[in-house]
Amino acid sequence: MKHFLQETDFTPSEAAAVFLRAQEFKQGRGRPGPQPLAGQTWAMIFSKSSTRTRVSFEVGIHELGGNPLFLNKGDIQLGRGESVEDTAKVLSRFVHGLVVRTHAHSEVERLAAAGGIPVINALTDFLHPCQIYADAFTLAERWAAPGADLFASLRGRKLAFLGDTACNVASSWILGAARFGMKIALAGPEGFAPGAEIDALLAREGLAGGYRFTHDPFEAVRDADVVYTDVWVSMGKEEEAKARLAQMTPYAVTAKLFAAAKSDAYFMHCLPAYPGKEVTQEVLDNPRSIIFDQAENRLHVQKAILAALVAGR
């Protein structure tokens, strides 16, 4: 049973597989297309708020021909005491797959061992694997040549990772550049670093020192290719609000910031941004900020990824 829950779950050549499909997708949205999914319904189990994976997911599924079935963890057995794997086992009797967004990894990891269906990792608070690569993909739409190999345009790329380089999209990020052949540099205060976890699972792929961390901001950015932030409170965290804002402060990604990285470098966040605190409006609103490209592609990009489960089992 194939299972999407990190990024390295799918070898480089399914990577690349995912990619040119998403890019099928993108270009014959709107037209007569396959609909892998005919027939099926998936569940969507959801711990977190949400507006671009809710969304890109219900919408995606629909397109593929199936039924989302939206489950607030709190409105089901699973939020009153029943345990994951006895929710996997009765799910996997109703339904084709689940998509999941979550606080603990291992929850994702817990259902896909017990259940007979596939999972997707929608959010945890260790890994965004789904938005990694939509954003890998959208990176790659600009730098492969026309007619050339997506997934091949990335190796190399570099990208500076800027803030709180301990949360889950950098931790995504720093697996999923191992993956693409990326390098990755990530820039963050004291406190803040990449943890032992995402050591631990480099380590156990194979990938282990594929990253640097830095303090100083502007050595992350030097040479790179892409500088991407995240929210310095992520959901969870609102307790410590006044803390991060302190300490993140002097890497927020402002234009002399922007600027220090290669002239024709793009500018990324996974959203909702915060402008002011993270980034300037006037990075948001430069030419090379693509941050919608990146919403968007997370429709096409999870359509590649829902067809590839289905076409494994």
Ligand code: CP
Given for the second form:
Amino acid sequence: MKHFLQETDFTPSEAAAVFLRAQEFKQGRGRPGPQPLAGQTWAMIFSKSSTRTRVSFEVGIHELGGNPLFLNKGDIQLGRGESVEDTAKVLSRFVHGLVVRTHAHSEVERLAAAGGIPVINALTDFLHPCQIYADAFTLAERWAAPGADLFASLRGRKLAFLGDTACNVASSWILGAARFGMKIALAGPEGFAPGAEIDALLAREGLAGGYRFTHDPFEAVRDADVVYTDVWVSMGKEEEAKARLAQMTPYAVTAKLFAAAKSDAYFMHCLPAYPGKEVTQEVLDNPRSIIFDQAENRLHVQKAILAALVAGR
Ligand code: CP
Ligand code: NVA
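Switch from the form predicted alone to the form predicted in complex with the ligand and give that structure.
Once more the chain from above appears, this time first in line as the rest of the complex follows.
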């Protein structure tokens, strides 16, 4: 049974195939296309808010011929203490796959281990792999020459991540950069160095030692092809908001910081953005800001991930 819980759940050649398929889905959108999910229902269990992930998965599952079934965790017995394992076993009798957004990363791993159906990680406190695959595809669309391999165009490029360098999107980009052969430098405040959990995962995957962490934002963006940031207060961290805002202010992506990257660098943000905090409105509006292409590509890339998991059952 194939799952997509982390970036390395696809080999480099499988990831290259996902990008190619995403490009086909994007180019063919609006015309009748393949329906690999025909006759299937996919449950989507969400414990946190979502705009992009929820809508892109619901639309994508529908476009592939399947039926999305959105389940707010608070509305099902899982939210009242039914075990993760029993939930997985019961849902496996009804539906063909699970898309899960939750807090503990171990929850998606336990659902995958206990159920008999593919599980997709739609964001945990630790990783957000659907986002990183869509981001990488968005960059490859720009960097690959027409007809050339999308995946190969990522190799050797440098991404700089600023701000909350211990958050799920940062950890996921560390693992993603290792999978795509990219370089990554992260700049954030004291106490926000990428943690033991991502280091242990990199070691388990044989990908240790691939990132640089600094407290100097200008050092991180030097020679960067991409400048990336995320919210300073992730879902679940609301009680730390005041302290985080004070600590992270030096890492805001301003026009001056963005200008210190390569002259053709792109600005990226997974969204939602809070202009005036982690990034200025001026940078969000820069012609090299590709935030809405990232958002759109969630749909095409997740359709390719769904198709790959269904084919790999
Ligand atoms: N970027 C992202 O995952 O957005 P949502 O929280 O709106 O799904
Ligand atoms: N780091 C953010 C990402 C939102 C898509 C969060 O977890 O809230």
